[in-house]
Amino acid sequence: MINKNKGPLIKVKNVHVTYNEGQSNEVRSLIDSNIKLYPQEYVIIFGPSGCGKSTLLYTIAGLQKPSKGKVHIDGEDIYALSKKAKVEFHRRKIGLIFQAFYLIPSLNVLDNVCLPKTAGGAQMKKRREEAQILLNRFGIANQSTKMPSELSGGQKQRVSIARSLSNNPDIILADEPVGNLDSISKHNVMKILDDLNKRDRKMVILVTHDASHLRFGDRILYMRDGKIVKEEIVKNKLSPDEQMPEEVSTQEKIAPDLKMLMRAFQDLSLSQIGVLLAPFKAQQLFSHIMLSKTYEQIDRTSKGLEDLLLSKMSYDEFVDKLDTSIEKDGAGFDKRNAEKFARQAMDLIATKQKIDPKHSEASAEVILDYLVKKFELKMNADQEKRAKILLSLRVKNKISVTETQKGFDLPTREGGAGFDKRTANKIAREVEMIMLLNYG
């Protein structure tokens, strides 16, 4: 619940974060961010990969100094503090939970949880007793003597959460904390965050690209291309245990990355896989194109996209659905935005229909033509040649999305396509959207 009686606990004012400022590969990761976050609030920062979510979180955490602007936490300008004072402030006020866990591999579970108190000089007996209480709370007390390498992903994340609570901070910052977990472990971690907010009355700030998490927060900050494009108060907040059974079922069927999907559905035909993946594709396609809509609009538009992907709905019918009011079971767009959104979706779908891994060079030309029109790219002959090679390798699944991005960012003299980092990120995201749509 948002409690404004005591004023904001966190204030982010006119914050910009720019990497390689003034250079040819300059990247603006955060652009003029202004937010006020209140005690005991559960805030969700939502958007696609590369939109600046984590940068905003790390700026709040005191780990990423802004190029411009200020961050105040509990009245303190955290970037005006001395290095020593900032470390102490961070240790007392903020608990961090990461997707990659970052447990110390040479320490056992108990010592990992004790670590923040060790830095603060607490006596060994006391810090071990308090760490054991946290491990008991999260159901992993029997793992206390094990090393991190002996734990499952869900167990590692619970240890990470216990460690973040070691100094009893007021603020919990969670950066995609369930990104590497199976569906059951995801649910357990989301329940823990909900409990920390409701029972312990801690502020929770969750970074996620998963639309199914949106109803768990008090407020949603939608991000796109380094900007907060919209804020939304959640009117019907749910706890993870209140999630509808069919939604849990869908999440269990749809794994978070394509390799897991391929393993899960390896005995099915391509047409059967395509049908099962349609809801997932639809949600990802919607998030990819536009994030400035309410959850209800996201849900209805995603269902329309699913029908479009499965050829159950024509382009004109899809535009009509978008243009129909929420009250009449539509998505509540205006006509102009409905047509713009539908065109973007159809352009992607039309492009994916021309992709064939068996003809990777021809497919690379199709994708490059799409990218040139989409981003108004200007290329010389050398850049065009290298871009086609990269796209051909991606179509054949010879390189990953990260390698695609790096290849487009790398200078031509080093064998890359010679684009700036921001453009390379956009290209890589667009290519992955096409690859996802083409899968199955």
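Between two forms, the rigid core is the largest collection of C-alphas that superpose within 1.5 Å. Bear in mind the structure is a predicted one, so any value in this text is a computation, not a measurement. Residue numbers count along the first chain shown, from 1. Compared with the form predicted in complex with ligand ADP:
- After superposing the rigid core, the C-alpha of residue 46 moves by less than 2 Å between the two forms.
- For residue 303, the Cα coordinates differ by 2 angstroms or more between the two forms after the core has been superposed.
- Relative to the superposed core, residue 367 undergoes a Cα shift of 2 Å or more between the two forms.
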The other form holds:
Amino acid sequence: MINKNKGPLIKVKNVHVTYNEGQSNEVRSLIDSNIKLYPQEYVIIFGPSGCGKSTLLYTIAGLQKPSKGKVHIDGEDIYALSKKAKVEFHRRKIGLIFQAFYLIPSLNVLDNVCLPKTAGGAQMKKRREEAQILLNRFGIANQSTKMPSELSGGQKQRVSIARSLSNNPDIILADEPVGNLDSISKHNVMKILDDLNKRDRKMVILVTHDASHLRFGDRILYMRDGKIVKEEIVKNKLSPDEQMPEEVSTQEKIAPDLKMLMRAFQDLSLSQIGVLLAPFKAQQLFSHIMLSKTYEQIDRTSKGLEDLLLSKMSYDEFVDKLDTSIEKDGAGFDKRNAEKFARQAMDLIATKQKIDPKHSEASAEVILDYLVKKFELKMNADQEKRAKILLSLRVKNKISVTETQKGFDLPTREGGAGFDKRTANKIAREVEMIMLLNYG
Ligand code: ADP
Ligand code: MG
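Alt. form predicted in complex with ligand ADP, vs. the form predicted on its own above:
Now the full complex is given, and it begins with the chain already shown.
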């Protein structure tokens, strides 16, 4: 996601990097680079070998001083910082991942992950617990006491990603992180980067010369001969799972217990089992407890709702989608529940379409009608008058959700609408839903 609200997080301005300047072996690695990078975006730096991708990345990382020009991160001119401030800045803001992993061979996996925290003086025990959580997340919990030499390439890269995250930086810089990996490990690492960007909302800058990675980002910077020659916004961003390599999708090697689980949880992919099982379990557990629906049902239903909201899908098509089995890419409801659910959604959507902050009183009446029907509210004239005033104020954004809820809860003699607390809560939540749908 590109979030331009708060302005760029990183600004590269007229940056040149020249090696061996003025000598016969002078190399102009970076020529007059200008870029603005925004919080939470996933940027791909793409170009042939030797075009200056790593130089650009290390310049952003604070590791390669420009011969000319400036790099600002979060408003700081990073090359103007004192040495100590730069170390601190680096520790807090930036996580680095390299093609060659750069794990310390004499330290075990857990200590490698803890390493960047040492300078922060965090308590040893807490540090180790947090490192272990990162290893769990990436499916390498059991490797924590092994030495790097005992790990596969894919495992090493996951350790190095865990290390890059250990101070919870906002920016992850990755220089050809899958260059040395087999295709399944490549897929796992790409999936982790995707997850860090989407779920943890980290800015990810990925250097690659592999064209199959291009659509994983929000934006592509094309480089050639030391220059950024083209910039492209990715219109249909792909998740790595939508581009599964052959080896990953063949199901032969799957153990029977897993096969059984995969039958129950259709969205459980092989890369999740290897790498991101914890978030998958958490999602499933949440939907199981909170909503008595499976994650697949929720996922398919939300996708349907999105189409319904965008008018890409009719009411009947939506009911159909809900009523179709999970195996056939539906949401697996039965007919009656599908209709009940769809009607609720349509009622909300129909209500939000009639809301217009410029006509707050008419809007308040529409919302009140909806609430009366939905919650079978019984009101006297006084309550009705108060309710309309509150709703009209909310529509005009004069009062917040809390004030709406309090207003509905307060007795009429104190100026409220005189409902009980539970009803007032339900009403306020419903109103916020309508306001959200109407927003934008
Ligand atoms: P990429 O990452 O796109 O392969 P690099 O940024 O590593 O490209 O390199 C860009 C150019 O700068 C290349 O010609 C490379 O040989 C040269 N280069 C990189 N580092 C140095 C260095 N320390 N000294 C001299 N030349 C260098
Ligand atoms: Mg390089």
